[in-house]
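Only one chain is included here, represented as C-alpha cells and corresponding to the form predicted alone.
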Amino acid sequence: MTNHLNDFEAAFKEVQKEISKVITSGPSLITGYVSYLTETTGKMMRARAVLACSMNDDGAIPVDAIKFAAAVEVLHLATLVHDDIMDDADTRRGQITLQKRAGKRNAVICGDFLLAAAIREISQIADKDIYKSFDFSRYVQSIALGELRQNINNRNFRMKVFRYLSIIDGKTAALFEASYHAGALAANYDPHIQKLYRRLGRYTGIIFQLTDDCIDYENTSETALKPVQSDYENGVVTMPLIHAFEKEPDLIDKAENNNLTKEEVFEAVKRNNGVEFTHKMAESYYKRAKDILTQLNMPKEKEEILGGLLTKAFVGLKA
C-alpha cells in the first residue's frame, strides 16, 4: 500500500478489512464470542468522518487514516458492548447481543478486549509524531465519565437540559469529536484548523445523540432495529422527557414515585412538544456544524462526505 490512496470507497473498504483483522486476530478463546462482531458495523459514520477529515485537496487520503479509523469503530463497537450489558439490551442493529449470546460477564470482559485491541491500532501508527500528538487515552476518558454520569442520573427525573448536555458531551460527542480530530492530525492540518474539526466532530456527535433521543419516541423496533419504547421504564432520562417534565413538573412525583405509566410518559412527551423541542435543539448545532464547513472551505467532494454525515446525523433514520 502506497502512502496515500487516491480513492475514498477503496480506503473505506481497507478499513473495513483492517476492522476485522482487529477483531479476528486475538485468541480464539475471545475471537469466538466477538467474531460475529465484524457483521455488525453498521453505517461506520466515525470511521467516514476519519477518512473524509484526512483528504488532501487532490482527494487523496494518508494511509495512517486506515488505522486511525479502525481503531475508532473498534473503540465504538467496545463501548456498544458495554451498552448492552448496562441496558441488559437482547438485540442491537437487528443481532442478539453478546451479552445476551455469552452472558454478562464474558461481554465485559470481550469489551475491554476491544478497547484494548484499539489502543493497540493507535500505537500501530506509522507517522509516530502523529501518534503522540493523538491523545486516545482522554477520549476513552471521556466516554467513560459521560456513560458514568448517564448511569449516575438513571431515574434523576429532575435532570436539567444543561446536566444532560454534559453527559452527552462525553457519552456520543467525544467519540465523533476523536474521529475528526484523528482525521485532521492525518492530514497534518495546523492547530488553528484541527480546532475547527475536533469542534465540526463534537456537534455531530450531540446532533446524533439528540436525534436518536428521539427515536424512543418516533419508531418501532422494527424500523430502528433496537428496543424501543423503553427509555423511560429503564429509567433512561433522555431530551424529550426532560422537556416534559419541565413544562409539567407535577409528573415528576408521579415518576419518582412509580405512579407514572409508560403511557402517561408518551402523552406527556406528546403533549408538550418533546420531541419537536429536541429536534429544533439538534437543529441549533446543524446550523453551527454547516458555518464551520463554510469555515474550513474545503474541497466539493471532502465537504460533500462531511455534509452528508452531517445530514445524516440530524435526519437519523430517515437517512
Second form
Number of protein chains: 2
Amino acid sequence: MTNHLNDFEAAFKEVQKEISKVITSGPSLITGYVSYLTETTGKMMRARAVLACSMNDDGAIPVDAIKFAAAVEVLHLATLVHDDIMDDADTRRGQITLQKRAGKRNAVICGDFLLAAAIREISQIADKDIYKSFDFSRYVQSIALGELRQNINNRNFRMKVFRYLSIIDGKTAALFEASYHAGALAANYDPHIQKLYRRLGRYTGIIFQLTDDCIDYENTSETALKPVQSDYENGVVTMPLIHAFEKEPDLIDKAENNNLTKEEVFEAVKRNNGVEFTHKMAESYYKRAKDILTQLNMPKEKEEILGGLLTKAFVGLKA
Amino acid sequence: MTNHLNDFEAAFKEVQKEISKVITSGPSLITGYVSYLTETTGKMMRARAVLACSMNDDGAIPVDAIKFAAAVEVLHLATLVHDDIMDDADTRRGQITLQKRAGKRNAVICGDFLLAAAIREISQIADKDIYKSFDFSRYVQSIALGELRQNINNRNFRMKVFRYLSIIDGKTAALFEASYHAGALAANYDPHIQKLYRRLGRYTGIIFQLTDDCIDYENTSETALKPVQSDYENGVVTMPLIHAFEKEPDLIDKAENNNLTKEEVFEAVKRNNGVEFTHKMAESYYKRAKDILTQLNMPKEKEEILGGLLTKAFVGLKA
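With the form predicted alone already on screen, would you show the form predicted together with a further copy of the same chain?
Expanding to the full complex; the earlier chain stays at the top.
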C-alpha cells in the first residue's frame, strides 16, 4: 500500500521536474519571462488526475503518463497566460501575472510558446499507436472556444444557465477531460472505459468551476488568493449571478446601465440563494461522477486519489 | 509538361479548399470571426513551396503535401492574427484586421484556435513514420521566439545587424524552412537532401523579409497594400534603418528622444543607401540559395517553381 502511494508521489515529483524542464529549457529570452510560472502551478490537480487515471491495478504508473501530465499542466499555464491578458488581471494566486510583468504583447507570444511546448511534449510520446487517438489539439480548440464564448458574453447579464454550462464545458471542463483521457490512454484501457474516464474528468471540471464561482461570492480577496476585483466587476457573469438575475430580472437593466454596485450584486445573490443554487447543481454532477467512480470499480488507492480530486473540486481548493 | 503543371495547379486548388475547410469547419462562433481570413491568404508562397518541394521527378505531388501546405498556411494566419494584436494594426493587405474587427481579446483566442487547427491538420497525417521527424511545434516555438525578440527590440535603435538577422530567422525564415522541410518529407527524401531543402527555405524566408523591409522605405502606402503607418513609426527597426543608424550614430539619440520624424528617417536611409545595403545582403543569400537549387539538380518545372518563389522573394511580391 505504502509502496503504491510512494509510486504516485514519486511520479508526481517527476512531473514537477518535467514541467520545470519544459519551461526552463527554452531560449533564455523566453525562460526569463516564464520561469516564474513554475512557482504558480498550484496544486496541479490536472497532473494528479493524469497520473491517477493511468495507474494500473498494482498502483504502477506508466512513464508516458509523466509526459502527458506535464503537457496538460503546461497547456494550462499557456491558457492562464492568455487568460490574464483578456481579464487584464494583475495578479493570480497571489503572484504578479505575466501580462503585468512583461506587457500584453510579450504575454501573447509567451502563451503561444507554452502552447507549442505542451503540444511538443505530447508529440514526444506519439510513436505508439495508442496515442494517435489522443487528439490534443482538439482539446486546445475546445478551450479556445470556451474562452471565446466567455469573452463574448462579458457583461451579458441576460445569460441563461444552459449557455453558461456550455462556456464552462470549454474553458474548464475540456482540460479536465483531456487529463482523464490522457491517463486512461496511458493505462491502455478499452475505448468504452476511456469514455467513462473522460466523462468523470468532464464532470470534475464542471464541479470545479461551479465551486470556484461560488467562492467568488463567498470569500474576501485575502482568503481566495484571487485578484481583489470580483467576477462581476470584470463583467464575468457566473452561475450564482445568473440565478439571482433570473429571480430578479429588474436588476438586469440596472446592471446594464452600470447602476448596480458590487455590494448590491452580492446582496442580490445572497437574497436569492445564488450560491446554494450553484452548489446544488455542482452536487448533481458530483453524484453522477461518484456513480462513474463506482462503476469503474478501481483499486482502492486509485479510487481514493480520484475521489479525493472530485471532493476537492466540490468543496473548493481551500479544503 | 503541361500535365505536370496541371498537377501543381490542381494540388494548389486542393490546398485552398483544405484551408477553407479548416477555417470554416470550426464552430460558427469562431468561423464568424475568422472566415474572412480565407480572402486574405495572399499568394500563399509557403503553400506553393510545400507542393513544389514535394514534387517527384514525374511532377506528381503526394496527397499528404496538401495537408502539410494547408497546415503551414493556417499557422501563418494564426501568427498574423497575433502579430496584428501586437502591432496594433488596423489593416493588413488592405483588409481590416481581426483585432480591429473583433477586439484584441477575441483575436488572442482566435489566434490560439487557428494555431491548434494547424497542428491538428498535421496530426491527421501523422500515422506514417516519416512525419514523426517533422517537429512542427518546434517551428511554432521558433516563430514565437522571433516575434518576442522583435517585440523586445521595439524602438531599439541601437540594434546590430546580426541581432536583427536572428529576429528574422524566427519571425519569417522559420515558417519558410518548415514549408520546405514539410515538402521534402512528403517527397520522402533522404535526411541530407531534406537539410538542403530546409536551408533553401530558410534563405528564401530571409530574402523575403529583407526585401519586405526595403519596400517599407521605397513605397507609398497605396502600392504596398500595407498600413499607412511605417515600420519606423511602429518602433520596428529593420535592416535599412539599422544601416543608416550605423552610418550616422548621432541620429540614434534623436530617435530615442522622439526628435526624429518619419521624413527625416526616410532621408537618412536614402542618404546612407540603407535600401541598397539591405538589397545587397539579400542578394548574397539569393546567390547561396541559387547554388542549393543547382546542387539539388531538380526536374525542370520543379526548379522553375522553386526558382520562381526565390525570385519573387528577392524582387518583392509586387513583381
